[in-house]
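In the block that follows, a single chain appears as structure tokens, in the form predicted on its own.
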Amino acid sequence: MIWASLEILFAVTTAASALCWIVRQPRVAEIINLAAATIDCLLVGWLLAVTPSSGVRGFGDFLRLGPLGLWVMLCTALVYFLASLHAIGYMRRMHEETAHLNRFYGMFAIFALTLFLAPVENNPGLFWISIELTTIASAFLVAFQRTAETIEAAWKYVVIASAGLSLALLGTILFYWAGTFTLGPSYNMTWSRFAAIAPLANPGLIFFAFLLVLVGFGTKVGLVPMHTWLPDAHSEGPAPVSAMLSGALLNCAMLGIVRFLEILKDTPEHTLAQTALVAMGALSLLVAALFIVRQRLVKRLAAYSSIEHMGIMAMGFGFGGALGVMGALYQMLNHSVTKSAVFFGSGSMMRAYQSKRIAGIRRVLDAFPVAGLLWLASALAITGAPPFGIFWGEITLLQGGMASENRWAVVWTAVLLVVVFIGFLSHFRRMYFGRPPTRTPETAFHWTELAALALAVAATLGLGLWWPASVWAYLRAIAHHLGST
């Protein structure tokens, strides 16, 4: 029953895109979407609660349902069915590309279909072409508009991702070869095959094996120094893109870091690389935190503030611990669905006012009384303030870090987490204090757009006002699993 509901969970998805792409008609096309993304997310959660702790594995040594990689699926079947939600009034008001929607919902099933499909991969080789299948379908949402910025920025994330998914293949056949001393010069590549030899193998071979991964996976998972492709392409795509690219495809790249870290977790070099993990997320947080005090666009405000939240991600993992990991989870839950809620209110009011600057943008309660709230709602919760779900894993994660050998970053988080909020909000205050626009903006939203937003909101306050005994418990399996205690 369980491999069944995951095998309707990737037909639905499949048979989602290719209907959307026979089709012509594009409110037909936002409907299939919208209903496979539906049915994602309850199959989802149905697997959550049926899977046990231990993981099952299927289809011999390629695919396995674990709790870390549901877990991140889970994230996936959320924000795909917010930003299916939110795309049906959003993409409507794209006047000059609605001949071409149909083609939209069908790159975006295919987008989410990569997106469920590289957690369950229990084979790190497989698994390197699924993240790089993530890449290839994304470009083309991300190029959706076809102008000049747009059409930039995909070739950009395809550029710099596909070259630091080069080292994160590197790596793999690092891993690879390092069994071969011990299991012959041919072997099944699974992950714990790699975690059982990793303890056999040669120590400075293993940890630069793990450090290409980390850069390479890094770089999709947009940590400094190899983020730049990240505020172009979530800054250039639809809204909805943008929720995806946040709230999904970074958590997918996470977990092959979070992997490999894990393969680590018996050997000497285990200390050494989660150090190297803390400190990239460190860095990433510092580069974020300029920026965002800094920054003039609306939706690269949004893009820098996923590169914090990934920085604090890794640091979480990197503490390691039960605290640490849970936090990190939580986190990762927390920040999917408040990003989209972020960016879901920046793309409707780039829209509404016309503008992507934050200088365009004034008096947003004035206009949108319901949306503008909702969004400054989003707003407060990304800078982890309480009592929404995000501050509760960034207190979860620091309590872990304190216990770690690396607690210098519990300090150096604190202090950065105050800028970032405070530089965050100073936009926020501009915008809705601000002096009086200079045009009159749209007052007409789809009722779609408020409702995504309206359940991102929801989701990531219920989150932060009542954590259930349940999710402790699947959080601290999962951190056992990776070695905690």
Contents of the next structure:
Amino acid sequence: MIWASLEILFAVTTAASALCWIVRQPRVAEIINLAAATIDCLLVGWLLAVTPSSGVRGFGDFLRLGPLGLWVMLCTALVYFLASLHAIGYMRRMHEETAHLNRFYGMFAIFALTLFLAPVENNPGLFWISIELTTIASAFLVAFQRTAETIEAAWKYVVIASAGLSLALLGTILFYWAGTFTLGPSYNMTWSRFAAIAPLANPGLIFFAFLLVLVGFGTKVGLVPMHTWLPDAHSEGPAPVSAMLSGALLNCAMLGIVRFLEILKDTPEHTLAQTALVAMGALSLLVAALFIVRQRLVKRLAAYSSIEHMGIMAMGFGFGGALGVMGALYQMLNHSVTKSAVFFGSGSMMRAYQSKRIAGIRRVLDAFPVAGLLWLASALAITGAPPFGIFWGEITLLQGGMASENRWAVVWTAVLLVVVFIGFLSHFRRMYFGRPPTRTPETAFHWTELAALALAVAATLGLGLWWPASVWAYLRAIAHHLGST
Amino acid sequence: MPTPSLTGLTQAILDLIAMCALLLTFVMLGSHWIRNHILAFAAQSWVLAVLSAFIGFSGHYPALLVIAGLTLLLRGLVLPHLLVRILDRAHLNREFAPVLQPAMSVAMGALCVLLAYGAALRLGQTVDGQSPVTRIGLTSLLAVVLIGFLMLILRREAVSHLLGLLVIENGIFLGSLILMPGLPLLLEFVVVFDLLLIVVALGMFVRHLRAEIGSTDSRALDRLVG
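Let's compare: the form predicted on its own is above, so bring in the form predicted in complex with the partner chain.
Every chain and every other molecule in the complex is listed next, the one we just looked at coming first.
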């Protein structure tokens, strides 16, 4: 049953993509894509309920469905659904491209497919391939509009991400090499095999390989200083694509780092590896905070906020311990839905005001009482204000940090979170309360844009008001499995 | 190969082939004609095919013979052909504004090799004692990867960046052939497939770069900052 529903998930997404290319009707394509996203969402929800906590293997030894992978898939499915909903109204307003919209949805479904594939891969090599495929699929989406800026962003994205990922490949095959000393020249490469060989292998080699993987997947996660592609790609793509990049893709890449950290859990280098991850997260947080304060473009603001949150998540996983990991995972889910809302709002407002600049958007509430309020709520949520979900993720993760070796990072994070809060919201203050805008915005929002925004804000508010006991237990089981008690 | 049992001759041939592959990266570093780079890349891929056939024969890894064929076909013929097509469509023939003169690039490449040798010596010693196979494998792996990154840094043309990525991949492939000939065939297969996708995708972007920005020089890509 579990594998059947996973097969259905892949089949539905593939079929949706193929249909979008075949029918050529934008209006039909958007419905097909939304239907596929809805089905995917329901299937992942069902899988979450029925999959045993020890995980299941299938398709030979190639796929493995476990709680951690499912959690990442849940984030992807939610963002895919919300983004597909938002895309309907948003993409229709992109008048210059309406003729090719079926291609957009076809590619969008392929992108989602690669994102669903990565978390279930049981072979680190194939996991790497899936992540590389996400790069190619999403690059076409970023460049969908064919302007000088989008082409530049897509080009930088592919070159930087591929160069970074080649280091992750190097790290992966060095792990394999470390295993050949105990298992012989040829063996089946799986995550659990790697975990079994790590304690027996040479610690120096294992740590070297881990650093390569950290830098490699860290490029895709957007950890500083390999983050340079991220603000460009996130800010130049259409808003639904930005939401997918930020809310789904970054998590999948982070999963790679977490899995390799898990492999090291019984080695003497584990603490050092954790500290490396925390240090990288701390640096990301610092750089993101500085760029947020001085930002002048709306979507780049949201993009740097993604770097900030991935940095915080990296620290959570690096802190380890039950609370660190659970906080990071809760943060992952909340960041996915909240950042989607921030991008939806930014994209729609940019369209309405015909400006990418923060200075071009003024008096939002005068023109958009409902959407403006929702967007403001999402901005509050993303800075970590209660009562939204991210607040709980961050608090839990920092509690985990207090119990870890890297207590300095807790103070560091607390200070920088205040900087981000002030910087981020002062931009919003100017957009909401400044002088009246020079040109009146075009107020026709499509209902799907509003619905996606409202659903995402409601989700993060709900998760903030109530962290269900079953979710707590679920995350606790993942943390336990990752070697944290 | 953790415990290599190679005769002197096999070892010497292995060294020779690996050095050939390494030298070909210097051909790419030293010339500013992009067509030469592509030819050198193709030649390097053929050398890699010979290497994998050789290791397949001498070490009894039948899968490596398949890989040799695949390498010859995809890395040695299809990829260079696609690259030449991109070059022709974009009307490019040389690197017009190199950051460094060829001699300086080659000198930096030599530094990379020294660095790689030092690292390989240390890492090889802790991992595998004094095995010469480990040393040559790690040295060529790290050296070619480092030079690939050097090409990414020093070159301005979009197509040269693409070649830099491919050289990095070739370096990883070269090292993995020598160090772990038992690496599953599947992995090699999908990596090559993936390279094809990247080349096709970037090839399309090169056309758009030309159309929208009017240049394939990476210095023209300066709109997105901050």
